[in-house]
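Given as structure tokens, the chain that follows is alone and in the form predicted alone.
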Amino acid sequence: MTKPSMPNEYPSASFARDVPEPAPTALLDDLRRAGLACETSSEVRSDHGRDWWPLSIADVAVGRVPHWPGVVVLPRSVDEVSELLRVASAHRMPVTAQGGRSGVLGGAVAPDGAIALDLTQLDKVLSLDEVSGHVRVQAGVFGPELETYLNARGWTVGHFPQSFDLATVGGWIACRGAGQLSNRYGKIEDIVRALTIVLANGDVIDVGSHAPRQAVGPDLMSLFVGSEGTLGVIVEATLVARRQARFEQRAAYGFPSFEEGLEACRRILQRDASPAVLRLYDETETQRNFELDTCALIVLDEGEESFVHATMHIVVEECANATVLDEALVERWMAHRNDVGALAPLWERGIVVDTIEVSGSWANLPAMYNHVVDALKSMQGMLVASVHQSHAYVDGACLYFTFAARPEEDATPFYRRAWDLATRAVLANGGALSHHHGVGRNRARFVENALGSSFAILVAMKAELDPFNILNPGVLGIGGAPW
């Protein structure tokens, strides 16, 4: 089992005082019978009691504890998981499901006084069908044990998000994740086939098929992937995996704008060229990631080598006017694009940081690369705001902002009042809330202004999966105040 990691450590002493009462004696005596192992350490509450959400980071510098859980509780199988939702049912006791915590919106903190579900335990590849290349897999698996295994055998399910060496694959699903080479093996809801859920009551179902398609009414799969903990506990996946890529090409291009190599990107995906990497940077990311004045594009794809040759020639022929880069660009991407180990010396400094990924059409792009940039950086204290491009389809793309800021004033309001201008100037240009990094407790109070009418359809289904509001309450918006 593979042990979370989070941003920075808590100073020595932190919890010799002011440390709050474990979960109450009855809901523990009743966990305990169940047969399940329950941790009410200081240490071990308080690190269960946050995620990768940047705002926790300045907190646990100084030794505040952003919540405390009330217990932590580590289940080693799915009956177990069945026996404490039950038990946490019975006493109306919130439980928030806890994987590797990589989620960068506060969706895995456990709230004050809640039930901690740590299911990193759940840590077994369960078996590999090597014809129809379906793996089934735990859903406390994190990414790097699920490839070392499919990779001894000639496999890969080909999902490699930032998060990669802290993420599980519960956490990639419940989050509804995209990995950097989805344009090319698809986002998670694409990959996954089948999931084993413990709903609120203890009741164990299976959703999806071992069949690649089915029409047996609406996909009761989809809604468990990216719905967060707050409609069921995802415990087992079935996973689609892949050969092994035999053959794999780069490229790099610099463009004297943003939106030139934007346009250059939805030539090339209306084409039918989907390369697993399709990265574009505008002035301000170029210049930091690979010290270059330009717009640059980062181009990989691997796989059948006709294939990768002929989606390689469309790139060429889009990219014709362009400037031709140093394909030694997408190994410098490479080599560092999971390094996430600035972010807290950056807080710690007094300096906000984050990312909003966001996605849109084509057509609204452009105006809402502008709109977002120009609300960031109107803000007093504003260091920068920039974009990167990282995922495309047929019809537009992810927009991955990101922003840092050493504002006079608190950080939390700062912060929050960042989240607002950016996500109105996406919302008013027609984008998504988020594209892969879900909702969490950050985005929750934007959720029912993204849905729109159809938000009294997430509310019902929550009203009926989960009646006393005890998974994940306030995450997506639904059981409870949101942040």
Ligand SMILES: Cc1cc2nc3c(=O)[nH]c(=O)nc-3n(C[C@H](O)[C@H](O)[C@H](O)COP(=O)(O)OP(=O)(O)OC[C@H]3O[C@@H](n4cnc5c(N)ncnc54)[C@H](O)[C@@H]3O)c2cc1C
Given for the second form:
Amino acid sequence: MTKPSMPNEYPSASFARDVPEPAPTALLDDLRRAGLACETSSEVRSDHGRDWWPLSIADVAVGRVPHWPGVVVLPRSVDEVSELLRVASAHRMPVTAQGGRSGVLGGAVAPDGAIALDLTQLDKVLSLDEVSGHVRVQAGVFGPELETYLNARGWTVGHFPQSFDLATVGGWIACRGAGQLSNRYGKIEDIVRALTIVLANGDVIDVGSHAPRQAVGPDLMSLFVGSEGTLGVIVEATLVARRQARFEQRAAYGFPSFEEGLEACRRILQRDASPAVLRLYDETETQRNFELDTCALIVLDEGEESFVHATMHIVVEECANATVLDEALVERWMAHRNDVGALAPLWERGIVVDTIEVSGSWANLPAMYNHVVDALKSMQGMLVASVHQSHAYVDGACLYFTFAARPEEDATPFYRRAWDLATRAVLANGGALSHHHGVGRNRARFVENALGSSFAILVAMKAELDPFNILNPGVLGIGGAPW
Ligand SMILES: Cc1cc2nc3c(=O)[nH]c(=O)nc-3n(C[C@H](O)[C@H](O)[C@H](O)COP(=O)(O)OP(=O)(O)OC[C@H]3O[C@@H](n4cnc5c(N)ncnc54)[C@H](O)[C@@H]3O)c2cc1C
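Please give the corresponding structure for the form predicted together with this ligand, as opposed to the form predicted alone shown earlier.
Once more the chain from above appears, this time first in line as the rest of the complex follows.
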């Protein structure tokens, strides 16, 4: 079993005093009577009261527990998850599903007094259909375990988020995530075929199908992809696996401006070339990552040799006016692509830092890029606001902004305003609120505006599936924003 890796640790002896009471005895008795493993120690509860949201990191650095769940429950089977939700329903007690707790928006933080449902004991790869390429897996399996199992048999699911080592399959699906090679392998919604879900009342349902597609009414499985623990608990998933790639090719280019690089990406995608990696960095991020004065585009494709050659041929043609850079830049990116250690030390030094990933159409991206960066740079104390393009489509792309500041005011209101300004600029330019991190608590206040007239459908689905509002209340902005 892999234990979640957290960004920082509480200073020692943080909880000598002021530890809130655990969950009520009547609830604990019922949970234990149902045979569930429960933890109520201050160490385990405080650990499950935080995730990778930067404000959690800031709290932990000064020994403050963001939230104190009343109890941490670690089920070992689907039946135990079902039992847990029956008991929680009877007690009207909120439950937050937790995988690796690598969420960066506060969505995996169990509220004060609530049940933290740690799914990491559901850690088995169950089966591989080597004819169809379907792998059945429990929700608490981490990326490395899944890929080790598959690679040993010549397969991969190709889902490699930067948080590959930190996150679980259930979390990938619950957050509607995207891996770094997603232009080739698809986003998680392209990879998932079927799910087993435990509903708030403890009922176990299957959604999706082991057939490649179905036209049997609306796609009910997609309700749960991106539902962030608010509509049901994902306990098992069937994912599409691919044969491991046998061939790979790399290239790197420099563009005089980010906009010109975006244009090249658009032309490449619109000629139906979709290299696994097509990442474009602005001047600031190119300097930070590669010490070069340009906007670097790094390209990597893998798969069947003839397809890779065809794809890279189009890349070469569309980058004909760019400067050819050393393809060793791609190796450099590969070597550091899963480094995750930078965030916490910066917060501990008083730097307010975060990333904001969004998406937009090619027509809107240049204006969105400029407006977001300008809005962030207009803030007193902002040190840097930069961007890269990380996932490209035939009609648009994901922009991934990074900001860092040393504000004169308190960090929290500054941080909140930075998000307000950037999000306003994204939505005003027709962008999507999030491309792959999701909503959590941090973005909950924007969801009603972002979804517009369809927000009522989300609220209605929640009321139907979770009438007592016990599943991760406050997340996704349903019933108001907690922050
Ligand atoms: C350094 C870093 C880099 C990252 N890079 C990427 C990236 O490249 N691509 C990307 O997509 N994301 C990225 N993320 C964000 C995060 O890793 C993903 O959202 C990930 O999918 C979360 O998985 P988890 O198991 O850690 O879920 P958690 O953080 O534990 O939970 C996240 C949300 O999902 C819900 N949830 C978790 N498991 C279940 C379940 N089984 N059933 C129902 N709900 C559940 C939780 O309630 C919560 O709302 C990154 C995060 C970090 C810290």
